[in-house]
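In the block that follows, a single chain appears as structure tokens, in the form predicted on its own.
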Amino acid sequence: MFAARYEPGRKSLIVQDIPTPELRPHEVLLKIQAAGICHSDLHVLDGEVPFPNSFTMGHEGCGQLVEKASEAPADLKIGGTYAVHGPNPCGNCVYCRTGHDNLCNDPGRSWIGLGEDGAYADYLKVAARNVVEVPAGVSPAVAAVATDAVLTPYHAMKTLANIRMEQTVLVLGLGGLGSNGVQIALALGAYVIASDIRDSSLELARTLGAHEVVHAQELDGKVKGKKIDVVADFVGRESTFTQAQMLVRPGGIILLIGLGASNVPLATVAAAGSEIRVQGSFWGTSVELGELLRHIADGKIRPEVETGNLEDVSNWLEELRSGKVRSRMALVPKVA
């Protein structure tokens, strides 16, 4: 079968013909219908997040269930469409048992498409517990993107920040995750201010319903002094994190979601004196993935998704690198 694979030390994927995976008793096999591309892939290929082993990349996946092993639950349907929960949790550790399966600490676990074989392939095997049924009306392309680009801001904003009606939320960075973050904050009832350096991204935020749209270079002058309850930093660089600390209200929350830099500076005295909460956020839980897929089916969240051919994944990753992907990209096989 077709697979686009990571090899340690290489800056680009290798396309190979590899055997279709054989299932262990607790696994299912998906015929891939869509796989999302993500800047995390570029961090891996650039050596910023190195892995010692070879694997098929693609951590945002959706496919048709074509085979299930002996211990897979009976309610999983052959022919059904399922999204993949990329954190690939074990289901048995204390985090998994208490509803925090995105933080699974099983030492033998690795993430789908990031250490474990992923969705840039014709077929993907995955633990049966780590697939979530896709509701009718949600396309495989949208479902694939939802597994990270929607799940990550959903977990951060709804669960960790507990954004509520009448709060003011500032979204920094309007790429694939940030544009979905705008929609999620709106769905939660917040007043949303959206900021980016790109005019096209600002226009997208405007069409998505952001109450205010401000160019990043004008942000301090136009927003400083307003009561910003939550700043969602989808960039994660020194410049945005410093802005976030200047603009969040005393007692407010900074959601550190973007991974643009390995370290960002914290003004400790100011943060302590204002009791600012800096909240890290990682992906999302399998329960949350089911919730947000239902919200998408109900039209409460409408992810912006572009599509391309899965076989051209290397070219699309270069398009992503050069900033030519407007929102979020899902790749589909030529014969899905």
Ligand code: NAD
The other form holds:
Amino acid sequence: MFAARYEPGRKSLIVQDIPTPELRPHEVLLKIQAAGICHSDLHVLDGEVPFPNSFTMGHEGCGQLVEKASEAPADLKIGGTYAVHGPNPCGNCVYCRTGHDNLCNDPGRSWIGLGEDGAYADYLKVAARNVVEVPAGVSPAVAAVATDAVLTPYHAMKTLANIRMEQTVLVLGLGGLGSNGVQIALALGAYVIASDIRDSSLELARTLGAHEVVHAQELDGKVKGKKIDVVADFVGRESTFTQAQMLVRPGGIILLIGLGASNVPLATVAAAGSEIRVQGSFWGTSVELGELLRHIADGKIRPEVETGNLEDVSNWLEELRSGKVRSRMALVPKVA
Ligand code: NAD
Ligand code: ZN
Ligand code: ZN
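Which structure goes with the form predicted together with this ligand, now that we have seen the form predicted on its own?
Below is the whole assembly, all chains and molecules, this chain first.
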């Protein structure tokens, strides 16, 4: 089968013809219908987040269930469409058992498409517990991007920051994650200020209904003094993290989601003196993914998605790198 694979030290994927995976008793096989591309793939390929082993990339996957092994639950349906919960939790550790399965640290597993084989392939095998049924009316492309580009801001903004009506939220970086972050903050009832360096992103945020849209270079002057309860940093560079610290209100929350730099500075006196809370945020739980897919089916969140051919994944990664992907790209296999 087709697979686009990461090799340690290589800056681009290698397309290979590899055997279709064989299932272990608790696994299912999905025929990939859509795979989203994330900026994290570029951080991995650029060596900023290296992995010691080779694997098929693609951590936003959705596919048709075509085979299930002996121990897979009876309610999983052959022919059904399922989204993949990328953190690939074990189900048994203390994090999994206490509802924090995004933080699973079982040593025997890795994240799907980031350490373990992922969705840039014809087929993907995954533990049966780590697929979530896609509700009727949600396309595979939308379901694929829901697994990270929507799930990650949902977990950060709803669960961790507990954004509520009447709060003011500043969203920094309006790409795949941030554009969905704008929608989620709006759905939670917040007053939303959106910022980016790209005109296409600012335009997108306007069409999504952000209350204020401000170019990153003008942000400090235009926003300073407003009571910003939560800053969601979907970039994670020195410039955005510094802006976040300057603009968040005393006692407010900075959501650290973007991984643009491996280190960012924190101003100790200002952060301590105004009791700023810096909240790291990682992906999302399987319960949240199910909940989110139902919100999407109900039309409460309408993920922005563009589509391209899965076989052209390397080209699309370069388009993402050069800032030409406006929202989130889901790649679909060519119809044979
Ligand atoms: P993307 O490339 O689709 O979007 C990035 C956006 O940031 C673009 O719109 C870009 O114009 C904007 N930007 C760049 N520099 C900026 C600046 N200085 N000020 C304002 N905006 C700026 O990327 P994505 O796929 O949405 O991912 C965003 C980040 O989140 C990446 O670093 C990715 O690795 C990370 N990520 C983290 C998690 C997590 O669980 N914490 C999950 C997925 C992705
Ligand atoms: Zn990702
Ligand atoms: Zn676990």
